[in-house]
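One chain is shown next in structure tokens, namely the form predicted alone.
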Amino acid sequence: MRIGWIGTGLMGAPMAARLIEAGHQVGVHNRTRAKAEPLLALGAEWAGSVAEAARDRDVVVTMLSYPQDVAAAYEAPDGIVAVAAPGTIAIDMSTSSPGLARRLAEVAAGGPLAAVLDAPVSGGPAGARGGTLSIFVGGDADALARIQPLLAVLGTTVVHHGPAGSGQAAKLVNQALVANVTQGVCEAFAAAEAAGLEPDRVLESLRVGVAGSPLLDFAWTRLAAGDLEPGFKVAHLAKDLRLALDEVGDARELPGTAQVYALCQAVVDALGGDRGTQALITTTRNSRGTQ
């Protein structure tokens, strides 16, 4: 397929990685073009801009980081929506609204695209990088079809959740249990600090316990081994749960998330947001006055 790719940061560049080594041509654009240098090194195209990127693709993928980028790439004079080819299909694979989702997905219906899917993902850097995604996809059957071949080389599990933006509430349910699981690895590793318990003989008897899973191990050996650096960004994570909070319109109904969402706030308010998700350590730190 002709692909035009927009978004080539932590999860995008993998992606997109991917798709080059199995043989599409893919023009790629990112705001920062260094940071799209190793694609261009694997045989993607340059584009300069947006519109650059969609123009006489047969699908052109959004990967970015917050809603109000994603409206911009397709809703701007020169966005997707106004030059894309007809038939093209656009998928959007951010973490985003699902009534911007719903929104594109109109927009889409009254022009020249065949349909704006929404597909999120989850997985992380590895899974981006093994082609071992979860998507949650959104919007039209027939087009998901089509481009079903370009998911399979980015996640081994695609599940149709309904009309578009339901792919973006079905990743927003994601993000609420990330965010309290992370939370709870995070109090659970202060727990074990605090009793004077070794880190990685601790891992060994959660990880074949109940409580063991892949985001236990990330985040609890990231935290042994005091590596704050990003597989995930806190800020990311922050949107995403304010966009959950959104979404169900009353924080009451999800405390856990809310707390976690503020918890979240204090750490790029403490240390910016490019920090990982694991960093929530921090605030169970302070808290009890250790570093």
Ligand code: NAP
Contents of the next structure:
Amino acid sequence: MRIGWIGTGLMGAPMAARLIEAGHQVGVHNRTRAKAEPLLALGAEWAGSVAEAARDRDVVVTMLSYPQDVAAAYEAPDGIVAVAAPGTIAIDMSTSSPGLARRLAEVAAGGPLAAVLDAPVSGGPAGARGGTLSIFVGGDADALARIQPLLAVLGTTVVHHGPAGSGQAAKLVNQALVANVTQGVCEAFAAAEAAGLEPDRVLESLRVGVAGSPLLDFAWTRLAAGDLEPGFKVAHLAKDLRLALDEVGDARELPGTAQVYALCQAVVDALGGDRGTQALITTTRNSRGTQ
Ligand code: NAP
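Same protein, the form predicted together with the ligand this time rather than the form predicted alone?
The complete assembly is shown below, putting the previous chain first.
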């Protein structure tokens, strides 16, 4: 397929790399060109703008940071909706707003695009590299059937949740869970530290019990190494939780999620938004008076 790929950050770059390696013809665009360079070395062509990435493609994929980035990529005067060839299928794989996904699907219905699907993912950079992502799809079933071979390169689980926006809604449910588990892991790690326990030994016990999960392994091992670099940026979790609280359930219905949202904002204010979500531990350590 001729694919236009827009957004080559922590997730977008390894996902696009898999499509290139699977033999697809991929044109890539990213705000900061340097992050796309490794893909050019793999055989991708550089697209100097969103429009260049979106023209004359079978499929256009967006993997951007925030809903406003997604809206601009699709709806700007020279955006995807305006320049895409008739029949192009657009897929937004960013974690974004269900309401925006519905709007983009409606816009597509009135123009040359065949469809805009929402298809956010879970699995992190490791899942992106390995092609083992979980993909949450909303939108037109026929369009989904046509891009199934492409999604199969990126993920092992592709679930169609229903009409446009339902993929994003399901992903926000996932993020509410991710937030509460990540906060739980950070609290448990800080408690283990305060009790004078050896983190590696505690993990050995935890991971095989009912508390075991990929998220426990991921966050705990980074905390044990003192590593706050992002696999998943804390500003992006704050964005997801704001979306969940605005579009899926309010603070009374999702009280834990609302608390973790406030803690994410505190981390963003103190450390900036580019730390990994395991930086949530800093709020717990501050409360304990430790660093
Ligand atoms: P990221 O590393 O910040 O990548 C986002 C990329 O989009 C950046 O390279 C950014 O360019 C580019 N971008 C943003 N706006 C743009 C625009 N208007 N035009 C062109 N490029 C633009 O974030 P990520 O971790 O890959 O996440 C991407 C999306 O997937 C987010 O919605 C996130 O919530 C979601 N997600 C992340 C993970 C994870 O574990 N990391 C997992 C699942 C889902 P610059 O290089 O200039 O900043």
